[in-house]
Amino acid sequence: MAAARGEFSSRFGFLMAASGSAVGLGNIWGFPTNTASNGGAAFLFTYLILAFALGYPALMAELIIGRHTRSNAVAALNSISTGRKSQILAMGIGLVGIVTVSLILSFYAIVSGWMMAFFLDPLARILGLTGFSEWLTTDTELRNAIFVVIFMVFTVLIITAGVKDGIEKWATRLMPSLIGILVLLILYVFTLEGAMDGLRAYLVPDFSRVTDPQLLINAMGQAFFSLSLGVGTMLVYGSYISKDENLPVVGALVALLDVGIAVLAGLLILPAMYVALASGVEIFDDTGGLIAGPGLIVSVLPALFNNMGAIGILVALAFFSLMTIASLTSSISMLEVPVAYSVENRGMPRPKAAIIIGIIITFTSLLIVFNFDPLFDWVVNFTTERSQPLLSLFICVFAAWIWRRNEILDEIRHGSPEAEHGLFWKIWPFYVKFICPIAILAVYFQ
């Protein structure tokens, strides 16, 4: 079953695709600017706090469940259940975490259209094709919906083409990339002036902050969304993981890369943010807070770009396309979450799956782009901030509750055969099932 379902051919290989779907835009635009909105420092302390102390045990308990039953989400859920009634609540956690991962996708795949046409843009002006390039930074709903349409086609594509020829092909050759790009673009706004300025306000910590309850509140949900936990996401990829990996250490090493390459974003955007104030591009809205979200990468960052002349134009390239390469990364790990569950429940062929669930997605997503304000704000709000962290919630609940003991000790022996005797296994059952949960619910209904 396992070869059939195709399985991650290295621990890299594993680790580019599960940190691809952990690093995409909520890393490089939500996390820096969350940083400096929220105390500098002081946010990056809750949320490294918050991303091992609550995001690390939750996606243990993800991977855990997906190697041991080799299943998407629903069926995963189901198999470790022991009673009527935690099969019903499996079903019910597994559908609603697949409704949440594609609405999450139609969302993401609009933001993801613009970081596409933004990274032509460059192209068009180096061709002298002014009128393309005007088209292509100018918001409207046709250049949505057009490359709504282009990213979801180049989504569902890798996502045919399976896990080892798809997922594991196109991250490692993706985020390596995107780690390359990402050191060089701050190495050179480093040297631009402003800079310091921005580092100050990433890194210097106003610890008056730290009890803030929406600190806690915007700590937990990005260390949730950043590391795709809730939704089936890391079930589903640690499905596919070999037998032979040591899955407490294949974790931390999935969380330390996630954190760091979040960490790496923080040093990029505030000092360019800052870099943009020196050169005369306002950077603040009108409450006196760093412009976040889309509206920096859509109108902060290309205004610094145009500002520095000739050089600006590789610069906007290189960004954009890495932002292009996150999205990417990001989208064929949510895509994969609804496939994986139509070729195993439903019985259809891959491509049949990923072509109709893609089509699904593009359709929301259109209905999102003509019907913009009263649709994106909420759906963003839904998903990330109500329903990630109770979907996790859920799944630790039955990776400490409903499932044996004695069987999720032996999965995690494979691999690591002295597991029992290990820190890990001392701390992780009894964390899983009283602190995360307890800690999950205060701060959610913070």
Given for the second form:
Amino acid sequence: MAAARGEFSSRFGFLMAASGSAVGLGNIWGFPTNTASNGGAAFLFTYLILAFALGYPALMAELIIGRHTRSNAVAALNSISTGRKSQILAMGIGLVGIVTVSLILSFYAIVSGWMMAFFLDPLARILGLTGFSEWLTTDTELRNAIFVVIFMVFTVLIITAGVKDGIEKWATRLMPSLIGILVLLILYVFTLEGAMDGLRAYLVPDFSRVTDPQLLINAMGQAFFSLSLGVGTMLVYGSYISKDENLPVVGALVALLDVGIAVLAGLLILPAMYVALASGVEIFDDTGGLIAGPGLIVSVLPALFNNMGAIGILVALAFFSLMTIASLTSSISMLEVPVAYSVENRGMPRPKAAIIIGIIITFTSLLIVFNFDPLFDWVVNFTTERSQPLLSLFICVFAAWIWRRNEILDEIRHGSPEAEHGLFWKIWPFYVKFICPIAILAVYFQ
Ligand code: TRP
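Since the one above is the form predicted on its own, can you give the form predicted together with tryptophan too?
Whole complex next, starting from this chain.
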């Protein structure tokens, strides 16, 4: 049967791993552009409320179930089931979660591959390899395919090494570097002409937008994607937390780090876009909105870096290393979901599971690369707009309606003996029972 389970060796290790999962392209790319195109600080404000009022309770549901059951999502939901029907539901949610997270990884790897290519580009230019630099920055199927494979190899290697020597070790190295690079880049961009206009676009609220249903949908989708919810990622990371940890506190720290880094990323991206504007780069699309899609990262910002002269090469290097790090600490958390299941439920050795599943996901990714036009958008929308919110909803239903309440309290009491009298226990059960499901459904049917 399964080998001994891994465990994070410290609170810091868990925080870096879980916030590494949460902080990804969704924060550095998705959040700032969503903010800019949804009424600036009005979106920021709505997002902050939703992240703490809905995202945090849903995150806690996953962490508590994970740590209590000490197993992957399928086995975990199964073991808190109370009858035949809920067991079937558990199986369904767990398996759909595994398929969903694998599909998320298959499109995430493509975008992460672009980030790696753009990271190598400044190095190629320093070495005078103009032809290679041209190849790296031109969108071709061949380049995309090669970088998908390279990115997936890194992801598989880290997962093969396990929880402590793989996930924790790399997250504790990479996350502090990410924060350092982000802060340095912000400080530098603030010194450039146009940055303050970007800051205004980011922070001046247009409150007439707060009641716009589209803004609410975007803010909630952003919150669930950013906190990596629904597909069992946080559940499985929760299963590696020590019993001595105070769960409501570490969960809150993860949510704070995730939101904090998203807000910081906005201080970089929006000012950088307006600096680009000041130096003659087009930053608005045909409809007058800010360019937010792939164009932002692979054309607007590189054009800005090119205009900066010699220092632009360093800035590009810093920026794309930031993006690559953010991608990698997220992608490992995605691959861990199917790998933990195969190791624990199917008795596979970890390296074998990581390699086989890694190959399957790489092939799916390549299928998308070579049929980019219909497939990419379809997979992104299906997984993030359809599947993920519904799965989150079901996990909340499991935690609040199916699982026995006193077992939940017992679990939280590990590491937080006074939990019963605390604020968390007064509010959270009500939230996961009623508010989260209703809010998710309401937004879903918009
Ligand atoms: N949260 C990450 C981001 O913001 C992406 C991510 C990691 C994710 N694991 C996930 C998204 C699981 C959904 C499900 O980019």
